[in-house]
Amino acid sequence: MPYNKILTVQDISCFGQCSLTVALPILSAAGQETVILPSAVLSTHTAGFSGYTFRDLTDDIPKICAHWQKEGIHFDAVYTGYLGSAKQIGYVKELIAKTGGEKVVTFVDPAMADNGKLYPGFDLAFVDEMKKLAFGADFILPNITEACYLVRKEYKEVYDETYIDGLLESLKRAGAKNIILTGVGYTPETTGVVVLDENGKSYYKHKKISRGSHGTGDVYASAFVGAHMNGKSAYQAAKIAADYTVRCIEGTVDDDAHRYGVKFEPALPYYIDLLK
């Protein structure tokens, strides 16, 4: 397996199995050296919890970048997840320019919306800044809602392949290089991922599990990055990430006390086998 130095930039939710507490172990299990840059530290994630603590680390990002430059540290890949403000996005763009290696591969999960709505605290000004990051990346991994916001398209809960094709075409025209569109299901009992890259469009369909779980998008994106940086094609990486995420949900669905995330750790051996 290739051994790469991957930087991931997103928040740390100390409890809740999402963001960096998911990305670090999954990328490490993929055999990749994983460097983290936390954008904020929270006591828990924000879904289903109240009174959580929040420490904004925006002002630390350029200082960390400057130190890395001084030490001559560069990365083979940069993977971004949840970023808390437009200012952070600007800093991350500078970070990639200054610490990305000669052939740096960039992955952007524009974690900002779902179910037709932006997450609390985000507005269209944030979306406009995210466009600059997403459309400059090698790979973007939006869900349908995020894709609609990126290209100002109407969000539909019920859609067909023609609607998805139009969304993909709009993303390409806007500058997207390789698109991994998640959560695409044409029947009530299935969902899947659409990949649009240099090889054209492909679709991987799998069963849909009715119970939703927080952090599955982070699990999927991290598993995709790990697989692709191990030499898998975009479609192969998308399939591996989907199969692994489904396994994680299946291992959690019967535990009503574990609704804050998914038990991704016991499924890591399965992920490693998929990479082989």
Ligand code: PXL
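By rigid core we mean the largest C-alpha set that fits within 1.5 Å across both forms. Computed from a predicted structure; not experimentally measured. Numbering follows the first chain given and starts at 1. What changes on going to the form predicted together with the named molecule:
For Gly48, a C-alpha deviation of 2 angstroms or more is recorded between the two forms after rigid-core alignment.
Return one more block: the form predicted together with the named molecule, after the form predicted on its own shown previously.
Only a single chain is listed, so you will not see partners or other molecules.
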């Protein structure tokens, strides 16, 4: 198994099972050295809660970066998720330029929107900065809403393959290299992921579980990064991440009180098996 040093930049939502509290354990389970840089600290994730605290760590990033440069610290991969401010996105770009190793692989999950809407606190100025980060990355992992924001296309609840192909084409034209588009379903009972990479377009369809859960995009992206950095192709990694995420949701749906993230921990042995 390749052992890589992966930096992940996203928030700590203390309660809620998303962002760093899932990325770190999943990448560790994938056998990867995982370096974390918290973009912000929140008491909970923003969806489904009100009155959460939010400490923005934007101003810490250049200082942390300067120290890492002084220490000669470099990364094999950088994976970004939920970022705290538009200004922070610029700092993250600099951080990648300064600490990315020669062959650094970059993954951007533009975690900013879902179900046709931006998350609370984000605006179009944030989206404009996110475009610069996303279109410079090796891999982007948007859901359909995020993809629409990145290329200013109309979001549709119900769509067909022509609409998805148009979205992929716009992302490509805007500069996207490899695209992992999540939450793409053409029938009511299924959803799936479209992969567009140097091998062309492929689609992995899987079961759709009707109850929505928070943080599944973060579970998915972390599992994808862990699998790809283990040498799996983009399609294999997309399939492994989908199978693992479905297992996590299945393990959560029957618990009505668990209405935040998913119970990803009991399914980690299954993820490790999928990586073999």
